[in-house]
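First, one chain by itself: the form predicted on its own, in structure tokens.
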Amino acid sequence: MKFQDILYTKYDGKARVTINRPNKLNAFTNQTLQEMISALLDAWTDKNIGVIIITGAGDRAFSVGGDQSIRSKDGYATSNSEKSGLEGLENLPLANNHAMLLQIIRTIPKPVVAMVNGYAIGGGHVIHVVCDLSVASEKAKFGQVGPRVGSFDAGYGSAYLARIVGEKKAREIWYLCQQYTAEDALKMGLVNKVVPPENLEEEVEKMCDTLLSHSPTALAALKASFNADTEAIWGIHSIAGIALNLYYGTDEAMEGRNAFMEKRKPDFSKFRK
């Protein structure tokens, strides 16, 4: 499979799947989903795999979100580049692929495993929780920024955050935009292990390795219970989306990405009037 934005491997029953855009911290396109999209259900219908990773290239960054230097206000513009082999959804939304990626991530019957090299922020902090298991490394950062740049996730990433962490450090991890360590990360229950930077890819091995040596079907039928319980978040993923979408056409939208460009302090003062 021949992909512009991604790195995609298989080897010793693992399948790992890498945001290729360093120079951009890993912010993501709609080029960028379509091919993680693909090369999930690849994996998915792999036998020989058990187990998927997903990463960011280099030693910055995870994955900030989505690319804020080419949204405007129709939202996320579409690629003109090779696309990823899925008919149609070159022609969707961002916000749609992002949702279409988190819920493919949560069915598919396999473990999927987070390996947090760096900035896990905003929609790239999104995918990690969403992933089975995370590990870090002791430089991650996480942290969401919506509110400061003019978008929001209210699916996923706040209401199953909250399952995570607990109603109120997800608000404060909306609300205040800050950023935590791995290690508050941890604390919180955010991530799994937090290693040395140069242990990371050990770590998630070693971890993807005793998960290959369980039952496989033990692992699907305990992953489709543990979503059992937060599947509604689905729908409520599903409505905010249509709200995202309608958002990204707004001044007060675009108020937040023009300063996030700019590296300036948002003016939001006249959207309360």
Ligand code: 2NE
Second form
Amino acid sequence: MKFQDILYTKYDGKARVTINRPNKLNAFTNQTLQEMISALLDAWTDKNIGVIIITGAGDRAFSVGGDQSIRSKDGYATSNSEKSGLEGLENLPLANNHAMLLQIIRTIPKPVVAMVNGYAIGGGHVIHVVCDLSVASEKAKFGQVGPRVGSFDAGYGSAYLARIVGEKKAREIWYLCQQYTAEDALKMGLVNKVVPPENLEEEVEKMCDTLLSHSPTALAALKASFNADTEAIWGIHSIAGIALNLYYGTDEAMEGRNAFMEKRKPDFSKFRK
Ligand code: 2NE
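Could I have the structure of this protein in the form predicted in complex with the ligand, to go alongside the form predicted on its own above?
Whole complex next, starting from this chain.
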């Protein structure tokens, strides 16, 4: 498979999807998300693959979410570059591609492990949130930024996050838009393990080898069972995606995006409270 924004490798029963836009802190575009979807569908149907790893290229970021430099009132522009091969997906708004990626990570009947090597911010943070397991480098930083940059994830990114870290903490994460260290993330149950950056690869490989030594059918059934209780969040996520696409067309949302790009504080004072 030929990709432009991701690296996709398969070895020893593992599939690895690496977001490969390190110069943009692995911010994603529609192209990136479509390629991730293609790779995950390949891993899903490959009977030799038992576990999937998602990570970011370089040592600075896992992913910092949607690429703000291409965001306008129409949402995020679709890349004109080579397509992933999934006909028609290029016509979907970014929020829909992001939603589809999240739903595939949740539904694929194999464990998905987030190897969080740096910033996991915004929609990038949500990708790790929906992964089955997360292993973080001591240098990783976690957070949501939507209310500061004119965006929100009112589905898995908030409702499912609350199931993981609790209501108060999830509200704090979204309302205050602060950053959290890997140690903070471990304390709130947001990641499974924190290791020195130089041990991250080894630790994830070890975890994946353990997963691969277990019964794939048992793991698949357990994953479906863990998902069952929060399945309704997909419905909320879908409605939130429609709201988000409408919100992106507003001056209020654009103020958040423009302030970020212009490296200034947003001024939301003129918008109705
Ligand atoms: C990521 C963070 C915390 C990094 O901060 P810092 O201080 O370490 O670096 P800096 O200078 O802010 O960023 C480094 C470069 O990366 C770019 C910046 O503009 C900067 O560019 P230069 O000045 O060097 O040219 N950069 C960072 N994030 C970017 C992004 N997302 N898109 C494009 N360029 C980006 C800090 O930069 C930060 O808070 N970034 C904002 C992240 C953000 O707004 N993400 C989108 C959230 S919305 C979303 O992801 C989403 C959703 O909510 C729902 C559905 C789908 C997606």
